[in-house]
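Single chain ahead, by itself, as structure tokens, in the form predicted alone.
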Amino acid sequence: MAGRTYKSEAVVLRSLRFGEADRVLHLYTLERGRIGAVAKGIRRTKSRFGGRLEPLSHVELVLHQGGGELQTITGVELIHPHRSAREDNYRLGVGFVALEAMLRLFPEQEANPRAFEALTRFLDLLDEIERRPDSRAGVDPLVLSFQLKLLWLAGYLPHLTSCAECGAQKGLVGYSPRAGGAVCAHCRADSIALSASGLAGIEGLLRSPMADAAGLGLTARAGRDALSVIASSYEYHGGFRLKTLSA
């Protein structure tokens, strides 16, 4: 059976060595969602792909779908290299958290234009962020905002306006991934602690565009609480933890 060749925008999520000169790329495409593809000869000095297929790169690809699991990249045009993000250790760390979240939350070969748009918007903003004093990549407001929006797009939006167990609208003190939201003091069994500033911060991140995340004035505690909610949601709903958050 003959294969099919098609074009699609894509973001490079991960790049792995394969054989003597090739690489296997994990891509998130506008056309088909998450796919795996081989870039043949990319590690050779005179490769026609050059440095255009590095993680974080936003590209337009020509892909050939054959009979195997991996597709083959036959052409690439660079849309945005995001070089400034790759050349700054802090931005790169923030970017790697986002790429891994995309890999784990959207593992299927199924188009999701809104997720793709969120990813490319995140990368555009990543080029411009500045490191906050005493900040770690995992609690940067931009990547917290991005991950909360991914949870929403994946169907795991945290419910924060009332207790997810009894409906109480006051006295929310924890977050229960099993219940899918904040819980009050009477229902806090098996929940993680959630401060008032953390609750307000997460609500702000969910309501605001990613571009406004840095201006929300998140406290250090609010950032840690948001990260705890995100990480517990990953573990409960997806059964995974992000390695980039443990580094």
The other form holds:
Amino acid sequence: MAGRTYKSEAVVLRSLRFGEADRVLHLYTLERGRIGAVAKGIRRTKSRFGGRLEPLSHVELVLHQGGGELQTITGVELIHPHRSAREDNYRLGVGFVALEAMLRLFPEQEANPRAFEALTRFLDLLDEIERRPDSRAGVDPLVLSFQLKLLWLAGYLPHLTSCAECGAQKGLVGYSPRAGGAVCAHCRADSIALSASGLAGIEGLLRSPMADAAGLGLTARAGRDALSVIASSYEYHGGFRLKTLSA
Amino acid sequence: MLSPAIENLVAQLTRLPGVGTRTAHRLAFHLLRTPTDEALALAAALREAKERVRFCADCGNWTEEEICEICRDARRDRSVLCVVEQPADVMSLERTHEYRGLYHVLGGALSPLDGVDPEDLRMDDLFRRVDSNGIGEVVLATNPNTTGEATASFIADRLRGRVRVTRLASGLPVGGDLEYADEVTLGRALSGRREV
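Hand over the structure of the form predicted together with its partner chain; the form predicted alone is what we had up.
Let us now look at the entire complex, which starts with that chain.
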């Protein structure tokens, strides 16, 4: 059967050595969502791909879909290299968390233009962020905001305005991934503790655009609570933990 | 269709990097056609290499002794240490005949997505060597890709203020044409330009 060649915008999520001089790339494409593709000869110094296909790169690809599972990259144009994110250890750490979240939350070959737009917007903002004092990459407001929005796009938006079990409006003290939201003191069994600042912080992150995340004044406790909500949602709904968060 | 012995040989050959089933069949048939002593010499060489070759206790390069030839060589500059990801990188740098210092092989690069953390590499040995062996300069020669840059940046952060840290230059391949250079490489060549 003859293959099909098509063009798509894509973000490189992961790059693995393959064979003598090739790489297998995990890509999130605008046209087809998550795909795997081979970049032949890319590890050779005279490769025509050069440095365009590194993780975090936003590119326009020409892809060939043959009979196998992996597609083949036949052409690439750089839209944005996100070099300043790649060359700063803190930004790179934040970027890796986002890339792994995309890899794990959207494993299927299925277009999701809003997820793609969120990812490219995140990368644009990543180039500009500053390291917060005593802050780990996993609790940076930008990546917390991005992951909460991904949970929303994946259909796992946490319900935070009232108790997800009994509907009580006040006295919310925990988060239950099973119930899908915040819970009150009476319904707190199997939940993780959630402070008032954490609850307000998560609501703020969900309500505001990613560009405003750093300006929300998230406290250290609120950042940790947001991370707990995200991590427990991943574990409950997707059955995974992010390696980049345990590093 | 093939005998179990040939099937086994093919299966073992396909485990080599870059060798698919068809190439493995071709190699297996070639080995079967060659004289017995030649084929067995290959097997003996494999066994000998696996039994005798190990990592140098100082730098992590391949060696048959406790300490490799480069680390034992009194003519090498012991104040400069070049950090690479794999033993094969030592060979590439040695071929240049430009570098006369010592090496440190990390055994890979940091990759949070793959769960490769500093403790999975020979990082502690590197920092110990720098502190105790009178090293004046550390040359970071990890690969110019995302994981290699992350590794170089991590080491540079840890060694800042303790020793001079340099990074291999990035730029255009000698003999190439500018019009064929990709934006990333050309951009780095521009920002790393030097006065002549």
